[in-house]
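Let's start with one chain on its own, the form predicted alone, as C-alpha cells.
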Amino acid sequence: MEQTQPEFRQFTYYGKGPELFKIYIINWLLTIVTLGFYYPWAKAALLKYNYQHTQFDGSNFTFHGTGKEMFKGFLKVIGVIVVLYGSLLAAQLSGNASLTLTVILIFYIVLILLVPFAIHGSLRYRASRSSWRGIHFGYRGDRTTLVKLFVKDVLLTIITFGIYNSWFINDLRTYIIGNIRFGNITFEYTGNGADFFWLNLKGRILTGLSFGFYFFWYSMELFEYYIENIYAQQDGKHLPIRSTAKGGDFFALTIVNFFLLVFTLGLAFPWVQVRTLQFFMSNIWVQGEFDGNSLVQTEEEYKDASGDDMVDMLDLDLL
C-alpha cells in the first residue's frame, strides 16, 4: 500500500532592504521633527510593510492597524508614565526617606503588575488587526487570570533565585498560545518547564565552555523549542509546526549581518532586517492537511493599541 506523504507548507518573508530604507527613513525624519509623536504611525507603515510582505500557502498577511489608533494608546501610556515618574520625582524632592521608599516599592509593584496588563491589551490588539485571506486572528485570554498567573510567577522566580523562570515562560507561552485564535483554528503550546530548564542550561554550559561559539547552536536550539511546540487545529485535524533552522546558518546570517552594520554605520539596518526575516520565516513549516478555504470569521475587533504601546514601552519580547 502506498504511504501518503505528509503535506508542508513554508512561510515565507520577500520584503526587500531599499523599500524598507525609505521606510525607515521617513520613519526617522517625521518622528524627529514631531519630538517622537510620529511613532505609532512609524510603527503602523513598519508592521504593514512586513505583514504585506511576508505570505503563507500563496496568500499575503494584512496589518489593519492605523496609526491614529496606536496614537491614542501612545497618549495614554506617556500619560501612565508621566503619573510614576512623577509621583517618584515628588517622593525624592520631599526629602522624606521613608515616604521615598514607600512610593518606590509601590513604583516597582505597580511596574511590575502593568507588564500582564500590557502583553493582555497588546496581544488582543495586535491578533484583532492581523489577518489572512480577510480572517482575522483574535486572542480570548481573560486579563485577571493572565495577572494571577504573572504575578504568582513571578513570586516563585523571586523565591527560587531565578531557577523557576523556565517554567514561568512556559506557563505563560502555554496561557496564551492557548488562547490564540484564526478562524476555526485553534493553537496548543506543549512546552513544559523541565525541559526548558535542562536545555538552558546546557546552552548556557556549552557556551561558556566554547567561549560564545555554541551560542548560535544554542539559540536555534531555543527557536525550534518554542516553534516545534506549537500545534494547530483545524477541524479536527492536528497541524504540528516545525523548524529547520540550523545553528550554522545563523551563525552565517549573524557574522555577515554583523559586518553589514559595522561597514556601514548601521545604515543598512534595513537589509539586516530583511535578511533575518527570510532566515526565520522560511524555517517554518506547517505540517499536514490545512484547509485555507475553509477557514470562517470567528473574532471580533479591537481597536485599542494602549497595550500594545506599553509592550514597546517596557520593550517586551511577547513569544
Given for the second form:
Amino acid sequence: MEQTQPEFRQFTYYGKGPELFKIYIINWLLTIVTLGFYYPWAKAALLKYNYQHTQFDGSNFTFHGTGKEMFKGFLKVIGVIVVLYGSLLAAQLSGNASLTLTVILIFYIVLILLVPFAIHGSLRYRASRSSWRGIHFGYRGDRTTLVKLFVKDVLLTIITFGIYNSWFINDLRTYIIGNIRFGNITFEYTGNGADFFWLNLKGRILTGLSFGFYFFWYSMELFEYYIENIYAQQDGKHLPIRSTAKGGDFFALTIVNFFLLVFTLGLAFPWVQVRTLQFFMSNIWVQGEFDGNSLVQTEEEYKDASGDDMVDMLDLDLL
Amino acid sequence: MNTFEIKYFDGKTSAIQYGTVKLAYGHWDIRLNHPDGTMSSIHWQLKDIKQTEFVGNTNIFKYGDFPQQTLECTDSDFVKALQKEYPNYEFFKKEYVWALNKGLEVFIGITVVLLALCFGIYKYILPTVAEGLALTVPQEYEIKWGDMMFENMIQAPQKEDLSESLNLTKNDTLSKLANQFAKEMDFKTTYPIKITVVDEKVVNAFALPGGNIVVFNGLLQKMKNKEEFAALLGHEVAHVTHKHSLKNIFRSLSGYLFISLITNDLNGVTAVILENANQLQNLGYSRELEAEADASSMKTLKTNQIATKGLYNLFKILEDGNHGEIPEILSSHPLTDERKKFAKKNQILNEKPIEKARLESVWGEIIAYNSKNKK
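So that was the form predicted alone. Now I'd like the form predicted in complex with its partner chain, please.
Below: every chain and molecule of the assembly, starting with the one above.
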C-alpha cells in the first residue's frame, strides 16, 4: 500500500455549520437548564466534534476527554475562585485598610501564580487527550520550571513597562512547544524576542497609520511567525511547518464573519467557527518526508483536568 | 453479510493496518492482513467498545484502556448492521446522535422557543427574584455597607492632604443644620437618616444605602424656600427606605449573571450586544426608581403638611442647574418631562400648609450661612 509521499501535507477542517449549530443549541439548552454546570460536557462535545472533523494525511484527530473528567476540574476551579474572591470581599467588608491591602496583594500574587499552573495543567490534559491514528500527544514540561520562567518574565515585563513582553511570549512558546511530544515526533520553536518585538512594532505603527486596515496583514504576520517557527522532527528528519495565510483573505474572512454575527445577533456563530477553522487549518502545511505510519506511542496516561477549565476561566488563549 | 472492511490502529504505532470486522455474538472478530501476507485475529468484547460521538463519513470505534485500539469503517451499512445485530446495545451517546439526525428546522424551533424563554425570564422573572433577594439583606448590613461607601467618598476638611477618590469636602455647619431640618420632618422610615452637605458647586444630591444622604451645596444655594429642600429630602430618604441602591445592584448583577450564563459558550459580539441591552434596561429601571422616590416624596410633603409645590420647584432648579456641568457618574436623577408632569399633577392647589416655626428657622439659618459665605 506504500505510495510516493507528496512534499507537503495540509490540514483540513470539514465540520459543517448545520451540525455545529445543532451541537451549540443542545449545549446552550443544557447549560442554561443546569445553571452552567453542563459547561464541561458542552466543551467536550465541541472539542470532540472539531477534532474529529480535522484531518491530516487522511486521518482524523480524536479528542478523548470527557465532560466528567473536566467537571471535576471545573469544580476545583470554582472552589479556587470562590476562596479568592471570598477572601477579597471579606477583607473589604472588615473595613481594615492594611488587611485589605495585604489581601489584595496576595490576591494578585496568587492570580499570577495560577496562570502558569493553569497553562501547565491544561497542556498536560489537552495533549494527553488528543490523538491521531491512535497515537497520543503529550506535554512533558515541568511545572516548577514553567512557574519560575513565568514569574521571572512577568517581573521583567513589569520593570520594562511591557517591552519585555515580546521576549516573554517567545520564552513561553519555546518552553511549551519544546516539551510537546507526538509519539516519537518532537517539536522546536525558534522564534525570538527581538524579531518578534520589531514585528509587533512595525505591525502596530502600520496599523495606526492605515487607520486599522493593516491589522489584518499584521495578524497574518503574527500567525505566520508563530507557525513557521515551529519545527517538527521525526527520527532526525526535519519537518518545517508553513503558513500560506494571506492578509487579504483574512480581511475578507473577518468582515464576512462580522456581518454574519451582527445580522443574526450571534446565531450564525457555528458557521463563523466553521469558516474560521477552515481558513486556518487549510493554511497550515507540513513540509518534508513525514511518515504517518511510523509514529510510536510514547506517552503515559494522565488524569487531571483541572488546568483546562482554569485556562478558560482566566480567559487565556493558548493557540 | 456481517463482515466489513476496516482500518485498524493498535495504539502502539500509527501504522495503518487493513482488515475486516465480523459482528459475532458478544464480540467483534477482527482479522488483520499484514504486509508480509500473514494474518492475525483479535477479539473486541462488546462491553469495552466505545464509539466516538460524532459520525462523519467514517465511523470510529475505540477499544480498551490507554492506549486505545482504534477501528475505522467507512461502510455506511455498518451502523445499520450494528443496530440489527446488537439491538439492546448503545454504541452512541444519545443526545448528540438524536440531534444530528433531526432536521435543522427542529433546531431553529428550539432556538426560537429558547430565546423567547430567556427573554421572558430576563424581563419578568429575574427582576422579581432580584428584588426579593435585595429585600432579604438585613438592615444592619445595609447600614454598615453604606457607611463604608460613605467613608470612602467624604473626607473631613482637615484631612485635605490625604484626599483621594471623590474628594468631597464636608461642610460641618450646613450638615448640622440640614440634620436639624430633617429631624423636624416625619419620613416614616426605620433607617437612621444622616445628611451630609458637601462644598461642591454641582447641583445634585444622592443617597447611599443605609441612610447616608449627600447634598451638594450648589443645589442648596439655588433653593429659595424650605419646601424645595423638604421635597429633596423626601425624595432621597425614599431611595433609602425603599432600598433602591440594593435593588438596583441586585438587578444589574442578576442581569449580568444571566447574560453571561446564556452567552457562556458564545462569542464576543453577542455578549457585547446583550450587555449593552442590559445596561439600557437598567437605565429604564433607575427611571422607575426615581418615579417611585418622587411619589414617596410627594407623600412625605403631604404627611408633614408642607407645601407640595416644593417638588415641582425642585425639578425646575435641577433642570436649570444641570446645563452641562454635572459629572455623569453622580447624575442619578435624570430629569424627564414625566417627572415634572407628575409633580405638577399631584401638587395641591391653593393649599394652606401649616406654618412650622422650627423648620422655618432652621431653613433661615441655612440661607443666612450661605449668603454670608458667598460674599
